[in-house]
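What follows is one chain in structure tokens, specifically the form predicted on its own.
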Amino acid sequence: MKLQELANRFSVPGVRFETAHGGMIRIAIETAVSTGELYLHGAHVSRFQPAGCESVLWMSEFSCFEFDKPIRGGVPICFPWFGPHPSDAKLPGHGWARLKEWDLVGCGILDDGGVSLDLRTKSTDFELSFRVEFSKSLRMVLSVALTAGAIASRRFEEALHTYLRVGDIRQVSISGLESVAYLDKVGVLAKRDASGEPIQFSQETDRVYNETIDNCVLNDPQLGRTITIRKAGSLSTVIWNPWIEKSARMPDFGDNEWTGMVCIETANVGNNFVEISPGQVHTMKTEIEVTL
């Protein structure tokens, strides 16, 4: 659907359709309660800023905006696998959902004056719906069903790979996972016992916390705020920062950008994969709220 067609079909106050980086269509949101952006490429949320606050999401200045590549930063949707494909390394990392052009099927005004967007896409096996609410908080709901005519159950992994902007990663802490064991993916894969302490950062960090429904709170003293990440329909939380050496190896990630971001991802990955049968719908939700 072209820009003018989108504008004609979804004429909502505070919503603008524009051609952005790489010729991609971007939806810009500007209301009294928040501003935001979403690319149809990957249904990718690239900006969220509540009124009176600094930007919440981190975006790399070196991100590729090409239709065959994912966008670096914001909230990529990982589906139907997480990380490399388990049996075919030629397939795209984190699945195909973040490379698809999603269809906008709904746009409306929320009760508090914010804006909701509803998007859809599908493959041979799955039908995906994604609802984003740009309000005082950022709310995202990913729903997965099997395509019509499916006769067998299917498994998948999923993640809302949220990149959060921080003042300095070396000063922040994350609470909420103190009592949860985790899989350490840096170097040799290893299972680690629960630390009993908030997460702090002094090196590359890539952790998968499974069997947890707990919320997380990011404390950022430099920016003078806390960010609360609530979730539902999710049993995994992923925490990631590439630190120095890995940042230098990624072409779409600036060598010095690691200090300003951290990923706290609402997910179902690894042993917490999801299996659904024909006629079932699985829904995963997350809410990101800022407190100054």
Ligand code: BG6
Given for the second form:
Amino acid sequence: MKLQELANRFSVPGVRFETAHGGMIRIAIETAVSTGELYLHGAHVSRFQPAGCESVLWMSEFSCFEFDKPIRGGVPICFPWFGPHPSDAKLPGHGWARLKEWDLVGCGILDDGGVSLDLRTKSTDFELSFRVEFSKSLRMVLSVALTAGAIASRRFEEALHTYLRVGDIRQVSISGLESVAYLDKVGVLAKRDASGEPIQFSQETDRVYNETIDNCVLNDPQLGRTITIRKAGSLSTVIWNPWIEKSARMPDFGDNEWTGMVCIETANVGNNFVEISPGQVHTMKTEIEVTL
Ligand code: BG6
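Show the form predicted together with the named molecule, please, because up to now only the form predicted on its own has appeared in this conversation.
Complete assembly follows, chain above in first position.
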């Protein structure tokens, strides 16, 4: 759908359709409760800022805005696999959902004055719906079903790969995962016991916590805020910061940007893959809320 068609069809106060980086269509939200942005490319939330707060999501200054590449920062949707494809290295990392042009199918005003967006996309096997609520908090719901006519069940992995902006990664801590064992993806894959302590960062960190339904709280003394990440329909949480050397290896990630971000990803990955049958819908939700 072209820009003008979108504007005609979804004429909602506080919602603007614009052409942004790389000629991509972006939806800009500006209401009394929050401001935000979403690219149709990947149904990618790239900005969220509740009224009276600083920006919550991190975006790389070096992100590509090309239709065959993911956007770096914000909230990429990883689906239907996480990381490299298990058997075909030529397929895109973290699946195809973040590379697709999604369709906007709904746009409305929430009771508190925020805005909701409903998007859809599909492949031969899966139909995806994504609802984003730019409210006082940011709420995202990813729903997955099999395409009409499917006769067999299918498995998938998924993640809302949320990049959060922090004052200084070396000063933040994350609580909520103290009692959960994890898979350490830095270097050789290794299973590690629960640490018993909030997570702090002093090196590259790439961890998959499975079998956890718990919320996380990011404590950021430098920005003077905490961010609570609530979730439902998710058994995994992924924590990532690339630190110095990996940042330097990534072309769409500034060499010094690692200090200002951390990913806390609401997910179902690895042993927590999801299997759905024809007719079933699987829903994963997350809510990101700032407290000053
Ligand atoms: C994280 C993974 O979720 O995403 C990391 O655990 C990965 O291993 C990171 O490096 C970024 O992935 P990508 O494909 O966006 O560069």
